[in-house]
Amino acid sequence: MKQMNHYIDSVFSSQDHILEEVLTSIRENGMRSISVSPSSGKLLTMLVSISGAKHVLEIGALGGYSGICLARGFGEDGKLTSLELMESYAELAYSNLSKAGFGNQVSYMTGPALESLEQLVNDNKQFDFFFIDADKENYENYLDYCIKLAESGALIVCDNVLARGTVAGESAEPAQHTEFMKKFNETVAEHPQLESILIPIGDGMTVSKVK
């Protein structure tokens, strides 16, 4: 799997010395690297584009790298909102996502997701983008309010649905979420009001159309 990412990330990824920056900040304020691969990024990009989405909603915004990601695919009249536990990373992904150009774009609820999520549905919010890549005991919690707040034809895609393959059993040991995970892809793949497939790219993303 990490050769098969090494070799999809050396082909179809381009030096991004912006994205480099977030990396290197990320590590510089002693939090865990863990965010998308080069490509999970440029795939964002490019399903945000493809899929015309204006109204993005995030969940889980560490420093900033995949926000940044999911504003390329939208241009001058999208709109990010992004949901992070921490304070602290909130700012360092403000500062990364102005330094990229979007921070008109973009807007920071902190505390825990739930209740922002809680928030968002009393306020009437709709997005037509949904990007969750945070704890993965709640990914179906999220899942649950995602559709709540989704227009119609709306994408939800869901970051690290492999558990670096264990979820699949390439390794002995499974990972602290490989359970989850597989619960979750499963109520994924049956979901009544999604159309749904998983793609192994990075740590797998699940991408999944809103009936």
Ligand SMILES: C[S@@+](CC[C@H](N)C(=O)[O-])C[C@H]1O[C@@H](n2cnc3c(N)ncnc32)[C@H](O)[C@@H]1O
Contents of the next structure:
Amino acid sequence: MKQMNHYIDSVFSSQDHILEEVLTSIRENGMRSISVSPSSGKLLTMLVSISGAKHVLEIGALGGYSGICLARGFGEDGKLTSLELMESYAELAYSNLSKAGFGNQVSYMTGPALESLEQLVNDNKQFDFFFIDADKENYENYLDYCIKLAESGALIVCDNVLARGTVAGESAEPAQHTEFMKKFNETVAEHPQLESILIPIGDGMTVSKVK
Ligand SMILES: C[S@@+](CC[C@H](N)C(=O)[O-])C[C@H]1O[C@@H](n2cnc3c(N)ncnc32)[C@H](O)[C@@H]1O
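The structure above corresponds to the form predicted alone; please give the structure of the form predicted in complex with the named molecule next.
Now the complete complex, all chains and molecules, led by this one.
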């Protein structure tokens, strides 16, 4: 899986100074290097762009890498709402989105995402694209909220669903989230309101269309 991803990244993702600076800023701030892979980021840009989404909700901002990739897909009239537990991470992400030219198109809600999602439901907000990439234990809860907040035809993308290949038995040692992800993938695949597929790029992404 590692070798295949390295190959895809090397052939399909060109040098990107803006995103490289984001990765440097994450390291310099002592944060974990857990942004999406270059190809996963490119896939996000393409999915937003192909779907024509303009109201994007992200769960898990970290330093803004995936936020920039999402914003690159929606052009000048799109808006990104990003939910992040840590105030200082949201500040770094905002600074990086601003440097990339998207400062006026992004807003952050900090604190536990479940509380922010409840607030968005109470405010009758709707979105046409979702990217879930926060604490894995809450993926099913996040999925339920995203479906509540979705316009018909919206896309929901979830990262890390292969749990480093362990969901498919690629390693003898299960990873921390293997069982969560196996169950989550089955829920997504069988969900009556979703049509879904898993794309094995990066750590695996499910892409679901809300019926
Ligand atoms: C894998 S990182 C996100 C990476 C980011 N999407 C990217 O690719 O650039 C996960 C993020 O989720 C945040 N997070 C963890 N638990 C959370 C929660 N309960 N509510 C909101 N955010 C949470 C973490 O602080 C971390 O920044």
